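Shown next as C-alpha cells: one chain only, the form predicted on its own.
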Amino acid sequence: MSDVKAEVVAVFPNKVKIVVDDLENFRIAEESLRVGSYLKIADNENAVLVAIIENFQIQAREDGSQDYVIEAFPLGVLRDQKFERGGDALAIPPKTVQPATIDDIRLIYGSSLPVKDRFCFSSLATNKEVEVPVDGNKFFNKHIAVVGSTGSGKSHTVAKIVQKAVGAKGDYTLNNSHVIIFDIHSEYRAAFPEANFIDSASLVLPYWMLSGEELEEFFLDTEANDHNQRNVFKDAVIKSRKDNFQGGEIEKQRIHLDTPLPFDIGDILKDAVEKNTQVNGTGELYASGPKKGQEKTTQGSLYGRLTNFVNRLESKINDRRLDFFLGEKSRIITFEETLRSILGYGEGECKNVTVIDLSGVPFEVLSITVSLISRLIFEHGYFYKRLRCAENANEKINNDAPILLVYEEAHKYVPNSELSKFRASKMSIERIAKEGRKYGVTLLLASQRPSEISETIFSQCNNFIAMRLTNPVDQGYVRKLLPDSLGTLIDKMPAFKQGEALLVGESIALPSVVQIEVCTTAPASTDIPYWDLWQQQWKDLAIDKIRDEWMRR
C-alpha cells in the first residue's frame, strides 16, 4: 500500500475522480476494493472527506502501462472524530487518498448519535461488521415506508423493526412501546406469539362509533345517490340515539349523526320497513263494494321507494361474516372496552403489540374496518393530548404513550384511487399522515406496490427502507420521492439480495445500503418450496374440514 500512488485529479460537486497506479495493492489488509467500498481523502484542513466508490475505469498510458480511474460519491467529512454530511468542505489540493478502515466507517455511523438515541436493526451490506444505527426518536416520530417486491424480505424487515422496538427495555418486563399491526395475510402472529391477537372471530367493533360518512358508506348505496334513503337513515339513527340516551334533555337535543352514542340497527330497519309500507287514512269511507264502511287509504310518500334500502339492511344484518360489526356483542360493547382491546390493555395483562388479523374480514367492509380502528386511535391521541395539556399547561411531551400503526400491504387500504369503497380508510389514514405526529400517532406503510399507494400519504413519509423493486413504475415512483443526492445508490434497487435495502431519511447519518438483521421469530411469509413438496408422497386433503372452515366465514 505504501508504494501505491493514488491522487485526486478532479473534484466535482457530486463526484471525486481519483487515479491509482496499482489497484490490486490499493487495499486495507486483505480486503479488495469494489463498488460500494469507502475511501478517505485527507486535505490541508485536518479533515477527511469520506466517499463511496461508484465505478472503476481503466486508462491506458502512452508507455503501454495502465492507470485505474475511480469515481467516488462524496458523503461527508470526518473532523475531530465527528462525521458531518456534505462533501463541499474539501480543500484543494487534497493530500492523500486511502481506503477507509472499519474504524473510520464506524465513526461515520456512530459518531453522530448518542448511545441512548441509537436504534439498530441492520448492518452495512458491504461490511456486516459495521452496524448502521438510526436515531430512534427521528425514526419512529416520523412516518416510515418499507417497500419491496415479493420475496425481498419486506415482512421480515417490518417484524425485525417491531421486535427490536418492543425488546428495548431495562429491568422491567414490559416497556412503553405501543404497536398495532394491520395484518391482511395472517403473517405476523408467528412473529409475535405473545401479542394481543385479534382476528375476525374475536374482533368486536361498535358500528355505532362510525362517523356520519362511514355510516352512510357502510349502510347506504352511495353510488345510487338516493336522497330518500339518506334522509330516512339519518333521521332514524338520530332518533334511536336519543331513545337510548340516558342523559338530560339539553344534552339529548345536541345529538347528531356523528355523535358517538349507541343506536340499535334493528330500530333503523324497523323504521325503514314502516316507511316503505306506510299507508295513510283519508278520512273517507267506501260507500259500496266489498270494502263498504272501511276507510279509504292512500300510499305514503315513501311507499315502495325504500325497498333496495330495506333489502340492503336486511342483507347486512343477516350476514354472519359481519357479526364482528353488527352482532349482539357490537351493540353492547362500550367505548372503553373497544379502546382497551385495540391498544392491548387487557385485564391483568398488557401487550406491547396488537396484531389485527384482517384475513377473515370481507373485502367489501375492509376499508370501513380499517377506517374505524385508525380513526379511534387518532382521536384517542387527540383527546389524550388535550387531557394532558389541560392538567399541565407547561407539558412539553403531549403524549407519553405514542403509538405506531403498521399497515401491511398498504396499497390495499389506501390505494391511489378515487373509488368510493376506499374512501373511508383513505380519509382516516391521510389524516393521520398529515396530523398524527402532533398527537403521538405515526405510520409504518409496507407495500410491494408503492406506485399504487395514495401519494398524499406516501409523500408524508420521512424514513424509507427501499428493498428490491423490479417493477419500473414502482422504481420511478420511489425515485421521485427520495432525495436527488443519492448518486447511484438508488440504481442498485433492482439487484438487491433478499434482506438488503436502501435506508434513507432524517433518522440516519447518510443514505446507505444495509442488510436487515434476521428476525428473532419470522413472520409466516416464507415462500412455499414447491419443488421440494411436489417430490414428496401424495397428500390427502381433508376436504370436509376445509368446507366447514369455509362455511364459517
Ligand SMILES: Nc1ncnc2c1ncn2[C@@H]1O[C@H](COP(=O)(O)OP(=O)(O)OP(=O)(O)O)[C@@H](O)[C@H]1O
Second form
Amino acid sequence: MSDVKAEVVAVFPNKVKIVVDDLENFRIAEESLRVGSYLKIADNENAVLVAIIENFQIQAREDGSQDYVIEAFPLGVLRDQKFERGGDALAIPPKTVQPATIDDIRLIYGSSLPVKDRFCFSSLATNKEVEVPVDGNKFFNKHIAVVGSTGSGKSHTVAKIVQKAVGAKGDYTLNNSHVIIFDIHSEYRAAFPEANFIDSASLVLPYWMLSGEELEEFFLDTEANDHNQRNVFKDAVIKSRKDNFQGGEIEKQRIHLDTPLPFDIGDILKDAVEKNTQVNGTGELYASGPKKGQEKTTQGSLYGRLTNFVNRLESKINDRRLDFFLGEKSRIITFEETLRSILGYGEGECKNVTVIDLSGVPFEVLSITVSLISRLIFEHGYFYKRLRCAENANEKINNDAPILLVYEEAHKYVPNSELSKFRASKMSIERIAKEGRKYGVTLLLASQRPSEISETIFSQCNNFIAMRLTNPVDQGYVRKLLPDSLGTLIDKMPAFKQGEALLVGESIALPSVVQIEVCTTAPASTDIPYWDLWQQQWKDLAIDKIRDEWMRR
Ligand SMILES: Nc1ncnc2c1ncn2[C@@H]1O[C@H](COP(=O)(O)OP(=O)(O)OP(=O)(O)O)[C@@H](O)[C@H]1O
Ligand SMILES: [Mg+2]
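Switching forms now, from the form predicted on its own to the form predicted together with this ligand, please provide the structure.
Below is the whole assembly, all chains and molecules, this chain first.
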C-alpha cells in the first residue's frame, strides 16, 4: 500500500476524481476496493474527507502502462473524531488518499451520537462489522415508513425494530416502551409470544365510542343520504345515552352524538321499529263494516319509511361476526377497560407490545375498527397531555409513556383513495400523522406500495426504510426523499437482497444501504421452502377443519 501512488486530480461539489497507479495494492489488509467502498482524503489541516466509490475506469498512459481513475462521492468530513455531513469543508489541495479502515467508517456512523442515544438494528451492507445506529429519540419521535416489494423483508424489519425497542432496558426488568401492532395476516404473535394478544375472538370494542361520523357511516346507508334515517338515528342515540346516564341534570343536557357515553343499540332498533310501524288514533270510530266501533287510525309520518334502516340494523345486530363490536360485552365494557386492554395495562399487566390480530375482522368493518382503536390511542395521548399540563403548567415533556402504532399493509387503511369505505381509518390515521408527535403517538407504516399510500401520511414520515423495490413508480417516491446528490442509491434498490434496505432520515448520520439484523423470534411470514416440501411424502389435508375455520368468518 505504502508505495501506491494515489492522487486527487479533481474536486467537484459532488465528486472527487482520484488517479491510482496500482489498484491491486490500493487496499487495507485483505479487503480489495469495490464500488461502495469508502476512501479518506486528508488535507493539510486536520480534516479528512470521506468519500464513497461510485465507479472505476482504466486510463492508458503513453508508455503503455495503465492508471486507474476512481470517481467517489464525498459524504462528509471527519474532524477531531467527529463526522459532519457535506463535502465542502475540505481545504484545497487535498493531500493523501487512502482506503478507509473499519474504525474510520465506524466513526462516521457512531461519532455523531452519544452512546445512550444510539438505537441500532442494522449494519452497513458493504461492511457488516459496522453497526449503523440511528438517533433513538429522533427515530421514534417522527413517523417511520418501511416500504418494499413482497418478500423483501418488511415484516422482519418491523419485528426487529420492535424487539430491539422492547429489549432495551435500563436498570429495570421491564422497560417503558409501548407498541401496538395492527396485524392483518396473523404474523406477529410468533414474533412476540409475550405480547398482549388480542384477536377477533377476544377483542371487545364498544360501538358507543364511535364518533358521530363513524356511527353514521357504520349504521346508516350513507350513500342514500336519507334524512329521516339520520334524524331518527341521532335522536335515538342521544335519548338512549341520556336514559343510561347516571350523572347530574346539567351534564345530561350536554350529551350529544359525539359524547363517548354508552347507549344501547337495542334501544335504537326498538325506536326505529316503532316509528316504522307507528299508527296514530284519530279519535273517530268506524261507524260500520268489520272494524265497526274501532278507532280510525292514520299512519305515522315515518310509517314504512324506515324499513331499510330497520333491516340494516337487524342484520348487523344478528351478524355473529360482529359480536366483538355489537355484542353484549361491547355494550357493557367501560371506557377504562377498553383503554386498558388496548394499551396492555390490564389488571396486573405491563405489556410493552400489544398485537391486535385483525385477520378475523370482516373486511367491511376493518376500516372502522382500525379507526376507532387509532382514535382512542390518539385521544388518550391528547387528554393525557391536557391532564399533565393542568397538573403542572411548567412541565415541558407532557407524556412519559409515548406510543408507537404499527400498521402492516398500511395501504389497506390509508390508501391514496377517496372511497368511503376507507374514510374512517384514513381520517384517524391522517390526524395522527399530522398531530400525533405532540401527543406522544408515532406511526410505523409498512407497505408494498408507497405510491398507493395517502400522500398526506407519506409526506409526514421522516424515517424511511426502503427495501427491495422494483416498481419504477414506487422507486420514484423513494427518490424524492433523497438529496439529489444521493439519487443514484435508488439504482441499487431492485437488486437488494432480503433484509437489505436504504435507510434515510433525520435520525441517521447519512443515507446508507444497510442490512437489517435477523429477528430473535421471527414473524410467521417466513418464505415457504417449496422445493423441500414438495420432495416429501404426500400430505393429507384436513379439509373439514379448513372448512370449519372458513365458516367461522
Ligand atoms: N434481515 C433479514 N435477514 C435475512 N433474511 C431476511 C431478513 N428479513 C427478511 N428475511 C427473509 O425474507 C423473507 C421475507 O421476509 P418478510 O416476510 O419480512 O417480507 P415482507 O416484505 O414483509 O413481505 P410481504 O410484503 O409479502 O409481507 C423471510 O423468509 C425472511 O426469512
Ligand atoms: Mg410482510
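By rigid core we mean the largest C-alpha set that fits within 1.5 Å across both forms. Just so it is clear, the model here is predicted, and its values are computed rather than measured. Numbering follows the first chain given and starts at 1.
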E506 C-alpha relocation of at least 2 Å between the two forms, rigid core basis: no
State yes or no: after fitting on the rigid core, is the Cα displacement of Q66 between the two forms at least 2 Å? yes
How much does the C-alpha of D532 move between the two forms, in Å, given a rigid core overlay? 2.5
